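Listed next as structure tokens is one chain, alone, in the form predicted on its own.
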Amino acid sequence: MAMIITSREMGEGMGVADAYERSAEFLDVMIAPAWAALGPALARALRGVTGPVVDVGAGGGHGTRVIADAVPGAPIVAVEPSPGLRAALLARVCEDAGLRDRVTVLPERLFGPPPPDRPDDPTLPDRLGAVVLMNVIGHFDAAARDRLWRLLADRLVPGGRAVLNLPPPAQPVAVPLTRFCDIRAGRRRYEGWGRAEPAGPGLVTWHMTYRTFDADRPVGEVTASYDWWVLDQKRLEAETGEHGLLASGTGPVELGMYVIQRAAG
């Protein structure tokens, strides 16, 4: 079974606490190699998209700029309300003149409390061209998922469409204990472990270990928790069929890609 990576550890649907402070250091380098596979797939996905276009949960960016690559001159609003992935989205964004022309980039929930001031939802525009969801809809529980689906019925334009993962497990079941990450940066290197855990009806609990060594010594060790609804294939078309979407499976079979579009008629 292939190992989840997150684009980041929080709520996004339900709103908790970011867990992401403790882990934010390595988690943007550790989710690289994942998009040597993931990038090319998006890319396919969003063939013929016109902007503007929605990364929710865009994490340090890496989708960002697959994005912007694969929809030339688009405007891209990238939703990220870890602040410590959020630096380094920011920072990615800010480097490169052509993304720093075209990337928002919003620090709220996609679905979080409305603040005193503000709606309800970021400010997104009114119609959308894509919206990008890659390693985080296991972040929404079933209500935020409904919210997610009537998102895409009311905003997406004539051909836009939705991009999303499903990582395993599809099922509340158990995962055991699974090295994922293995780099090197100088004479240090860096390992992130991961397991799950049943924790309810569609809901997994994953504990996240990330490991320092320097020359080889143990040196530092971090963990964190975070809750992920599981959702399988069979429940992705049924629960967005309700909202005259269609999900079809897109790219590698072992991605678990989909792409979500208005049905036909």
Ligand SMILES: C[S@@+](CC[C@H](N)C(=O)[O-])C[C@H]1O[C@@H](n2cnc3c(N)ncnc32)[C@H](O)[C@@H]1O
Contents of the next structure:
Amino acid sequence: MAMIITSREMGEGMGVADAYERSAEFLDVMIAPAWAALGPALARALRGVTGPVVDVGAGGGHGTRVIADAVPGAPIVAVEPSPGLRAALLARVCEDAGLRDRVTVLPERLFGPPPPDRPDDPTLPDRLGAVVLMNVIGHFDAAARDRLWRLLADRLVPGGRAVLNLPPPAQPVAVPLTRFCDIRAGRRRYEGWGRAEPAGPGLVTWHMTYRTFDADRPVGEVTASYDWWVLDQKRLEAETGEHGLLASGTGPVELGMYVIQRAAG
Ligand SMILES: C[S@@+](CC[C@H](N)C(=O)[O-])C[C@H]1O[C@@H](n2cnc3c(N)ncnc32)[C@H](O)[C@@H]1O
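The form predicted on its own done, now the form predicted together with the ligand:
Full assembly next; the chain just shown is listed first.
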């Protein structure tokens, strides 16, 4: 008889420390296909950058690996507050001698409500060659974003930049239930489903469901919900502009990627 395991977790806005506590098991493998397109675009956006580079919300480290290839020799600080995802990240880093030599993994959360066991902000280098925030910015509310833009204005070296994407939706609207991933490993198959609903001004709640099948028999289901602050290009330009920064689109339009640099050089 199939055993169905259901768990529910809520995002930071709802008072729980780690929005990825249960989904970490699935997130790294399910986000991997997206990196086939994001990786080359991120590498191009980082052309000419010098270190150090900070990968904010590095997850399991798909982006960290891209950064390491794109900015040879640069020290990289990979910030990842979720213990489950950090385990995948540290494993990926330590498996590769080149990464292990120059990637520092930090467990604190940047500008978010501090997890109870990690109350401090991560210690970042005083001068920053680049800051990468891929699939992350929705975890930052307006106040946290303001601190982020200030950090960039204060610490980016000349020619330095931030690279981020704005995953849809850009407005707080409903997104119908969609299967975004279907992968097989051995005789098991994993499906990832998601839908979003408006949760207030500038806010949606994502409801995710991760299903496991063994030889096509359902054997597990994990649900997870988390808050996501939406942002469109206009608001990104306005917010960064207030700090003397300029946001410009980069890469294929459908990826929604932006480079943020000092407006005056
Ligand atoms: C959707 S995952 C993206 C992971 C990775 N960047 C990728 O694209 O594969 C979002 C990540 O942001 C992290 N995160 C959430 N809030 C954060 C914060 N305030 N500071 C740093 N990381 C944060 C989460 O733990 C999670 O790993």
